[in-house]
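Presented as C-alpha cells, the chain that follows is alone, the form predicted alone.
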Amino acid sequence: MLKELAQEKWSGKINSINIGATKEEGGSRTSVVKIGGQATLPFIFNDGDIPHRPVIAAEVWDIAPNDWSSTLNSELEDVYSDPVSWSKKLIDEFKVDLICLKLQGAHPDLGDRTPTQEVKLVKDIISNVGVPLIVIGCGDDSKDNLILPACTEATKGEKCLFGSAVQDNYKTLVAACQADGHNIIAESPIDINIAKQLNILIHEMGFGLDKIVINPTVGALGYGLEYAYSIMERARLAALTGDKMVAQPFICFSGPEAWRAKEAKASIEEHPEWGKELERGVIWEVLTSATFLQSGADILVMRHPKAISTVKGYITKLMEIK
C-alpha cells in the first residue's frame, strides 16, 4: 500500500527578483534572468512552489588574472586581454545565464584603472552581449565607491545587480542603485545576524527588499563548506516562516573560491598522487557548486568551461524530478 508524502507547510518565500531589462522595460538585453520566488526548501517540489531554476553567471576580470591556475588558463587565456571576447565566449559556447564582470584592474595595487576605463568597459560589454550583466567592485572600498556609481549611471535602465554592499560601507552603492534602477548584493561574513542587520540597514534607506540578493561569502569544498552551507540554511528556514529580512535570493561565489584551493590548483608535479589538474580542478568546482545549489544558492558564479556545464546539466536534471 502506498503512503502519501509528508508535506511541510511554509508561510512565507523568497522574494522573486529580475536581473536585466529588455527594449520593452527601457534596457537593452535580450533575456532577462529571474530567480527567487521559492515556497520551499531547494528542489522539495512536494511542498511548495518553485518557479524559477538556478542560473550560472561566469567570472569575467576587467584584467587578464596573474594568478589563477594554469588549467583554468589553458581554456580561456587566448580570450583574457579582451573581456567582450571573452564574454562573448562564454556566452555563445557555454550558454551562461549571466556575465559576473568583477573589476579587479580597478585595485590602487593591479593597475589602479580609473572609473572612465571602467566606464568604457561596462558600456562595451553592455553594447556586444544581450544577457544581464553582474558587476563587483575590486575590494577596495575607496575605489570602489568612485568606479561602482560610475558604472551604475552608465548603466541606467539595465537593472544590472551590483556589489558588494557590506556592513562597513554600504551607503554609497545602495543610493547609486536606488538612483540608477539595479539591484545590489549585500555580502556579510557568514553570519546571519550581519546578514539579516545589513539587509535593514539598506532597506532603511529606502531600497527595496525585493532588489536585493545576498552573498553569504561561502568556502570551497573542504574549507568551511559545511559552515557556509548551515548558514545558508538557517536563513532559507528563516525565510520560509516569514522572516522576510532574509527572504531574500542567494549569490554564491563557488568558482573562484573553488579554485583558490590547494586541491585545485596545485600541480601534478607537487601532488602526482592527486591526479591531473584538470580533472581535479573541475572536480573542485563541479561539488562545490552542486552543494551550494542544495543549500539554496539561485546564482552561482563560475569559472571552468567544463565545470559549467557539467553543473547546468545537474540543474536540469534536479529540475526535471518535479
Given for the second form:
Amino acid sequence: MLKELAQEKWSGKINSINIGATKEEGGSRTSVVKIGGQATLPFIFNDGDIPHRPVIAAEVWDIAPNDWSSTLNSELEDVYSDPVSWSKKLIDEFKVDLICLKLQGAHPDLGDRTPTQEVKLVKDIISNVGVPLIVIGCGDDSKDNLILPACTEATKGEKCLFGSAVQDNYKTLVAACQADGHNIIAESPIDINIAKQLNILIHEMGFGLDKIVINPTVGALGYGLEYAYSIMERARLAALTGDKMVAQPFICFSGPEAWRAKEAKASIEEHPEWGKELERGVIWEVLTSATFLQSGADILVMRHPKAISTVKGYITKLMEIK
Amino acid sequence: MEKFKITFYPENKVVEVDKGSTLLSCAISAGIYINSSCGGDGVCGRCKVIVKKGSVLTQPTGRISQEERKKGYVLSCMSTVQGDADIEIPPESRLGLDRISVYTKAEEAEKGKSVIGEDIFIHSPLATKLFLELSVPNQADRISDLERLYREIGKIKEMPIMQTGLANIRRLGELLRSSDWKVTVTLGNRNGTTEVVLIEPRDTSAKNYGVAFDIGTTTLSGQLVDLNTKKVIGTKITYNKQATFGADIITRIIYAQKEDGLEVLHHAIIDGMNMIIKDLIDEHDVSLYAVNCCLCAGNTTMIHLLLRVDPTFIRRDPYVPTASFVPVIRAAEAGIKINPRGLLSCVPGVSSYVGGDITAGVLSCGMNTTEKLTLLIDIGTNGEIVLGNKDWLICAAASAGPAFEGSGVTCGMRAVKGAIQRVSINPKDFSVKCETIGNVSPAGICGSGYIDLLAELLKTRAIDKNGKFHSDKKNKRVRQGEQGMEFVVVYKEDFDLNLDIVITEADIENIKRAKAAIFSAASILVKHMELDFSKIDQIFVAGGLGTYLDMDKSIIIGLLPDIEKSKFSFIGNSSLVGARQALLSLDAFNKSQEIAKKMTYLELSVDAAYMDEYVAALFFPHTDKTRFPTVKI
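Since the structure above is the form predicted alone, I would like to see how the form predicted in complex with the partner chain looks, so please show that one next.
Below is the entire complex, every chain and molecule, led by the chain shown above.
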C-alpha cells in the first residue's frame, strides 16, 4: 500500500516581491501586496511552501473605454469618466488587492494625453486610494518613454509596479524604475526564451531580479490559453530547478484578454445559441483567470466585478486546501 | 509595343526596352546587377535607383525616405518605364560584381585548405591527355584505326571499357594520316567508362587543364587546375549574379517558376562561371581548348539551375530533387565555355537541402575516414552541419542567410583584399583598430570581421546581449543613422572613402539570426544523436569568412559551441577543395559518391525542438548561459 504521496524536492524558489510601501516604509499605502516566494508548483502544498495567495488587480483606464462590451458597461459605465471613483468602487465594493491603471489615453491615436495630465491622474489616485498601484503604458514605445518616467518620478517611494518593459524597449523604463525605487513588469510574447532574455537584459542594467514580475502574455479561453499555460509551466519548472533568470512571479492580464474574445462580447442577437451575454462574458473571464491561477499567476488583472468576486472566492477555496 | 531608351549611369549603358518594363529588369538586360533580396517584390528596399531624367511610373513604398524621394530615388522593381529616361545606380544598390571592386585574387581561406593532404587520392583526373605515336599500318598489321588507337592507349593505361563518339570516329582516319600518326587523345572518366573525348594532332599533352567550382547561393568560386601537375593555377571569386533574383534558394526557386525565370537564373550562373573561366585562362595564358573538364560542387538548387533543370519540386512536400547524382555530361550542354567537347561533372548531393557542396566538404576534411567524432560546420547562406566519423554521418541544413558572406549587411563584402577581418575596440574610448585582408585601406567588412566586431562590441558593452546599442556618452561612434542606430567602424575621412563603414542594429540582427540558425542546427544534430558538444573530438569550420577565424570570438557571439579551442580548425572553402580533389582523382569522386550515399539527412523543420533552440540562440552568446561557461561578457 502506498502510504505517502511521492514528494518533489525542488532546489529553487520564486522571488518574493512587495508591491506598495506604507508610511513607515517611505510611501503612503495602507496595505502592501506580497507575492511570490513559492517553493512548489501552484497549489501543490505538499511539496513546498506557498507563502502568499494570488492577488487580483482591477483594470482602470485614464479615459473612458469606448469599445468595451455592454456587459462591462452596465456595471462600470457610471465610473468610466472618473478613474478615482472607478478605483474606489472596485476597492470598496469588490475588495480588489491592487489597482492596475492603464494609461491608454496617452496613445497618440487615442487622445494623446500629456505627461502632465497622466502625472496628475496618478497622483490623484495615489492620494485617494490606499491599495498599491500598477501603472501600464499605452503601448506606443516613444510615448511610453515620455509618460512612464514622469509617473515613476511622481510616485517615488510608493514601490509601484510599472509596465511594460519589452525586448526592444526596456532601457528607459528600467532606468526610471531603478531611480525611483519601483518594481517592473517584463513582457514577452508567449516565449520562455524571450522572457528569460529580457530578464537578463534588465538585470544587466543593474536592476534587481527580485523586483521583476513576468508578463508572459496570455490568451483567453479558446485563444491559445493552453499554449500560454505550457509556457508558464515550463518557466516554473525551470525556476524551481534553480534557474534564477526565470524565478519571477507572473502577472496575467486574464481580464483584458477574456474580453477580447468574441464569445465574451457577442450579443445574444448575434448568437442566440450561445446564451445570455451577461453571464457568458463573466464566465469567460472567470474561466480564463482560473486557468492562469493553476498555471502559476501571482497577479491577475481583471475587469468585471462579478468575475472578480467569483475568482476571489475560488482563490480562497484553493488556499484552504493547505 | 512602344520602345524606349533607358540610359544607366555611371556606366553610360543604353538599353531599348518595352513600355512598362521595370527598371530592375532593364538594368539586368543592360548587364548591370542590382541588389534585390526579395527578388523584385518591393519588400526589401535594396534596389534603389535615382531617376535623373525622364518618365517613370513608381508605386508608393515605405522603403524610400522623404529626403530620398526628393532626390529622385525609387525602387527599381516597383518602377516602370513610361518614356526615355536616365537612371543612376548608386553604389549601395550594386551587387558588387564590378571586377575591380570585388573581383580580386582569392585569398587563402576562400580557396580553402585541405585537411587530409593532397596526395591521399590516386592521381586520375576527370580528363587525361595521352600523346600517342601509333605504328603505321601495313600488310602485317591491318587492324582498324580506332582499334589501333585503343591498342596504343591500352599499352599506357588499363582501360577496359572504351567509347568514342561518332564525330571523333568520322574525323579519325584523316586526322591520323595528316598528323603522321602522332596524336594526343583526351580521355574522360564518364560514368564508369572511358571516353575518347578529343583527338588532336601533335603532342599537346602538357596542356591539360580543368576548372573546379563551388557554386554557392551567394558566392561563386572557381579554380583553374593543371591536371598533369595537380597545381592550382589561379582562383577567382565573384558574387552569384542570381542574387538579383532573391537572396535565398526559396526565392530563387519561386523565381524559376516565373516565365523565363529558369532560363534567366540558369544564365546568371553560367555567365558568372564563364566569366571566371575566361578571366582565369586569359590571366594565365591558357587556351580555352586546353580546358577539358569542369567539376562543380554546389547545393542541390544551384546544380539544378546550372543544368537548367526545374527546381520546383525541391520546395514542395516531400522535397524531392530531380537528381542528386548527375551523370557526367558535356560542359557545352550546360552552356559552360571550355573545350567544346569537354566534360562537366557534379559532386553528388544528399537531399534537396544538402547538396554536393557539403559532400565535397566532408571529402576534403576527411571526417569519413577517421575514428574521431567530427563535426563539420559550413557557414554559408545555407548553413550545413555534418556529424560523424568513418562509421556514420548525419547532416542537417539551416537557412542562415548571407550575412557571413558579406551580403545583406550594410557594409558587408567578400573575404577579399580590403575586407576588414580583425577588429579590436578600446573599452576606454571606443577607438577601433582594424586589420584588412592584404593590409590595404578598408573597403568593407567580411564574415570574420563581423564576428570580431560583434564580440568586441559585446565585450566593451557597446551593445546589449540582444544586439541593441547602449547609449553611452563616451561612445561617440554610436549614432542615429538612416536605418536606425549604428556604430562607425571606420570614418570615411581616415581613408578617403565615400561613406563611413558602419554596422547597424539591423546588421547585428541579421548576423544574430545567422549564428542562431547555425548554432541551433548543430545543437539539435548533436542532441539527436544523444551526444553533447563535449563528446566531439574535432570541429572543422568551413566557409569563405576570411583568411582567419578567431575561435574565441566565434564562441563569444555564440556561433560555435564553447568547448576546448584546440579542437577547432578553420578550413575555409572546403567545398571548393573537395571539388578540386574530385576533379583530380576518380578515386576521390567515387569516395564522394560513397559519402553522399552514406549520409543520413535530418530535416530540422519537422523537429519540434528546433524553433525553441533557435529562439534560445537569438541572444549573445545564448539564453542558457550555462552552455557558454567560459564566456565572460
